[in-house]
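Single chain ahead, written as structure tokens, the form predicted on its own.
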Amino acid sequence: MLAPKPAASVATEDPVRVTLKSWFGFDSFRPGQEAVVRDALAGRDVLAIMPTGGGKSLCFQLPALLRPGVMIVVSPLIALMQDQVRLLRDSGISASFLNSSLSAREAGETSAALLRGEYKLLYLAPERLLMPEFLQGFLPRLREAQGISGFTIDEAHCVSEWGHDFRPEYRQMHILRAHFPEIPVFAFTATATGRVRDDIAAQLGLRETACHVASFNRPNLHYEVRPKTDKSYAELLARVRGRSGANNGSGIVYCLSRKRVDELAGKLAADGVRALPYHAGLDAETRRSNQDAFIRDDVQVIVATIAFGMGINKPDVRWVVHYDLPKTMEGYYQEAGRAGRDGEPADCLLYFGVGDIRTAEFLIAQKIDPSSGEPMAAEQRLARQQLRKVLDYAQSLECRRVIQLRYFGEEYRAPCAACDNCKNPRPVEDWTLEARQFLSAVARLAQRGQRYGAAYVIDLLRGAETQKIIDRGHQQLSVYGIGKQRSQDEWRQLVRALLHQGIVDETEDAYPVLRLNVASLEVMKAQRQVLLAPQPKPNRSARSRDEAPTLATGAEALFERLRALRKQLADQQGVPPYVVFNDVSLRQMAESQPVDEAAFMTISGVGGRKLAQYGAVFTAAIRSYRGELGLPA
């Protein structure tokens, strides 16, 4: 490691904070980081759940510098570990990786360097770790030669079969405890429900675990749901172009199908937008090339399926658009959370249409056991439950944050002032009459000892002449046909609202049926009102968030000049622009305009190595800009 220039402003009696500034360029920790770092330094087993953008990597990288030995970091993707190593090396921190991208000679050289003590962090995949020659051969030699400071399991949700990116190889990580019982294990992930957290701790064999669960709230993100109409593409194009047709920052558009991805990417490109597709139908080289072009700012927009997921470490994504309905709330949180990882304001927009529901239900119905040809009841039931959570989010009048955070077991007090429901509440309509009609139909069927799902009850209310209704004589019921005034989609919307508001229950069987509860009786006795928001229409009078966060006029011009300089330097080094500096650092430079080393060291993200590498060229650019304006330089 190169020795960084000491930070005079940091109290020397605290080596943790000295290291934080000297190597990472930060004067203070983000919320939740310091407690995790202190526990890791104390050698405790740690389970840390920190949201995307919360700085979880620093929580094991900083202890790696201060604890004796080498930190072993298990990471699920080659691209992810390569990116982490690239960022560390640019800050002067000695790190490397062992994976299939290396030749046998390169892997041998890296292993030898590790035994000589030339690296403080080693990244590798679980498959490599589990190889007998590595687990039982190399690691004991490394422990003897240099020591092992800890085992870090990154993206630890992959350990759990209840997690959204389950990796069977991760399930065997408990073997570390058997071979190296004295070495602490640090598990990190961005999202995990209580059930997943318990499973991670059990599978890894964590002992007296220091569990840290940071807030899942991302205050810099603005959430919005808009109706999907024939004008949605025009809205998307306006968002991409931003103010006065200018580039509105990098963005991701998520679609459900490969076909939609190709069509939308092609349409954006035809309209002059630098956009590329990404999905599993493309060959590996094309996916890698398109991803690299996006990360290096050679293209502005990536249009992708959920295949564009874990390991995308681009901090300056200014917006994420879901052009189709996501499958799960956890998936939506992860995908939308790829916006604004640098802490700067960013937008998350979900387009929602009734057709999305039909598509989702069709896909659920396709979950068939290939051996028997029968429906996979458990998988279908889980998928329906997950879909309902997403529909609750899309159609609810509640604060979007309240719904998201409730999903992860966290309470939040509305309003958030950063979602459409809080900033521009939708008007509501009184649907108490229709709710009473629906609940009465459920009650009439229950009186006969019969229970049905929502679809059957809706057919009954709308007077459908189906064979099932006729065979069962239900056309004789008083509720038959009393709901003809509402469309099938309107009744479905009401049912989802009743379930979301807890006014009716639904079993979790393979074929779920409805049940009345106390709240149902309150509505039927006219003791409770049911309010429903109609499908929203585009609100063109509301404040638009289609523009990127802006600086003062003068600072904005300097920011763009510094962005161009950053891109030039990054291209020369063959690295993504954010490796040089992220947008937060550039904005601080544009605002405070440091012209000497002392002032430049006050910028967030500037440590000793960054100062040595980039201080002269950036301060020269700032002095030149000020000189053009006749300002003292």
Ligand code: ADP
Contents of the next structure:
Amino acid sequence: MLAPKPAASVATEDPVRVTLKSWFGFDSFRPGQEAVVRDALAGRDVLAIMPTGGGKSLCFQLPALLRPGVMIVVSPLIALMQDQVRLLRDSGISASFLNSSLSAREAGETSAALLRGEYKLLYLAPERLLMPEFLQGFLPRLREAQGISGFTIDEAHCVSEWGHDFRPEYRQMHILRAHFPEIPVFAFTATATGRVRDDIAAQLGLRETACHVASFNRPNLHYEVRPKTDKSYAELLARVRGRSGANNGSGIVYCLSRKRVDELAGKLAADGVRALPYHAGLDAETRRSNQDAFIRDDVQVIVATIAFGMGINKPDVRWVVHYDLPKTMEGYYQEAGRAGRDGEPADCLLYFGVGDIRTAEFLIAQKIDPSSGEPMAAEQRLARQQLRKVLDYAQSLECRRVIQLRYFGEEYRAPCAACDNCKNPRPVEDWTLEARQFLSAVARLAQRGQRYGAAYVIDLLRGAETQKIIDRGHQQLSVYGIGKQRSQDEWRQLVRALLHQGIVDETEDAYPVLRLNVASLEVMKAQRQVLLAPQPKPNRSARSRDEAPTLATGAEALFERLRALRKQLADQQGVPPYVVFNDVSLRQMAESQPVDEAAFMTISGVGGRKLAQYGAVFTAAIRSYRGELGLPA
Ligand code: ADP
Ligand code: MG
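In place of the form predicted on its own, the structure of the form predicted together with ligand ADP is requested.
Full complex below, order starting with the chain above.
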């Protein structure tokens, strides 16, 4: 493999730094990367837990270049392998994969090339690795011929039954240890729970492991929860069209069911948005082509169930909208976390409505053991606990980051400056007294065996002289008129909040009536406070135009032009646009406008190979843009 010219800007002779710039185009490490790289270079077993977008790939790819031999990388999905190999090759790094997408002849050629030392990295699925003829035949020959620099287990949470993507084949990976005791094992995952971490170390038989746990904070992500209303769709549309002042660009909308996915994707398409659906009900070919269209920027939006995600390495997803309530906090963190892998600002928005609680509870009640027809009590209990956490997140007035990170056992100090609650702290009001008045009215009516809806109870509290109240003699009740001090709207807001916070229940009939529950009793017994955020004024939580990440005037137009150039070059090579350059690189080009090689080399993501391949065409585009504006080229 031909080493590219080291960058002129790399002053240090440290081979790690030189490799970082000349092959990967980066001037500095992301947090946590360097320590992992150094341990891997030293040949220690490594377990690295880093969030999505933390830059785990580099942590084994860079050591693969500096250590003798071939790095064997185990990856659970063909799409992931192909993506990484494409990215590596576009940086001039010789890498290949062996999987079922290859014919026997192609696989044979790849194997021969490996033995000749033509590749530094080999990606494969665990099934392949574990085949006896591979494990006991090919790998020992490869070790003999070229050496093996390490076994990398990417997405290592797949070994754990506690993880969200358990794959039984991953469980046999410990045989690597028996056959190749001297070769270090490097395990990577974005799964944060302690149980999964311990399981990985045990299952893979890691020794004297260098364990690296990075923070799970994703500082470039902006978190927000908005009430789900009949305006939510219009808001989504404005975002997609870039009219809301928020990040537009590529985005994912997550919905609860296949039906909702199809409906929403259809609606967006009818409104002229380039959007496609993705869910397990579509055939494999349609799923693949829809996913490809998204990755290649042929469509802007993917509307999906949670079936979509694993295997999506698209770094420039600018926003993720949850149109329905997620089932677990971990799920939310992972799904929202697919935004902004490239470290550029991105938005994570959750729409939340009272109806979502009912739907979630309904789905939990459906968890029935198919053989006995009995409810699955343990599953239901777990699902309820998880729902509770999600509701706490959605309804909280606390910093969203603090809540998310606390869930993973990490302490974060608010305010964070990039969530709705920190940017627009809503003063909290104590409505416990009113809540007690309201609940006692419901209780008083229930004692008489009478159940009513919220509107009637509000009339009663406000001392309204309606015909119904008079007919029923409810003016005699002690609660009649005790709530005059609050307006009808204020009472309505309180009731919404009580329902929202699960402090009172409502039946699902055509004329819903109120029912007390355990939480109601806690409030009535003064064991629980009821806090309310004043209603947000319309749009106060939306970011204003000038807060959104924008480029300097003029740079915006150049950015768009470079983006079109990137797409054209990518299509010519049949690769996704981000393989050519990611958004960070394009933005830097649009801002600093390099017109010669030396300046171009200072752009993040530009290494020796990228300079050779793309330097001339991009600097030419920048020169012509500047020329049109009469600027010196
Ligand atoms: P992970 O596997 O941890 O989710 P990736 O390895 O896919 O993350 O990296 C995410 C993005 O971060 C990629 O676009 C990659 O090019 C970029 N990246 C990685 N390391 C650096 C770095 N040191 N400087 C700048 N960008 C980086
Ligand atoms: Mg990864």
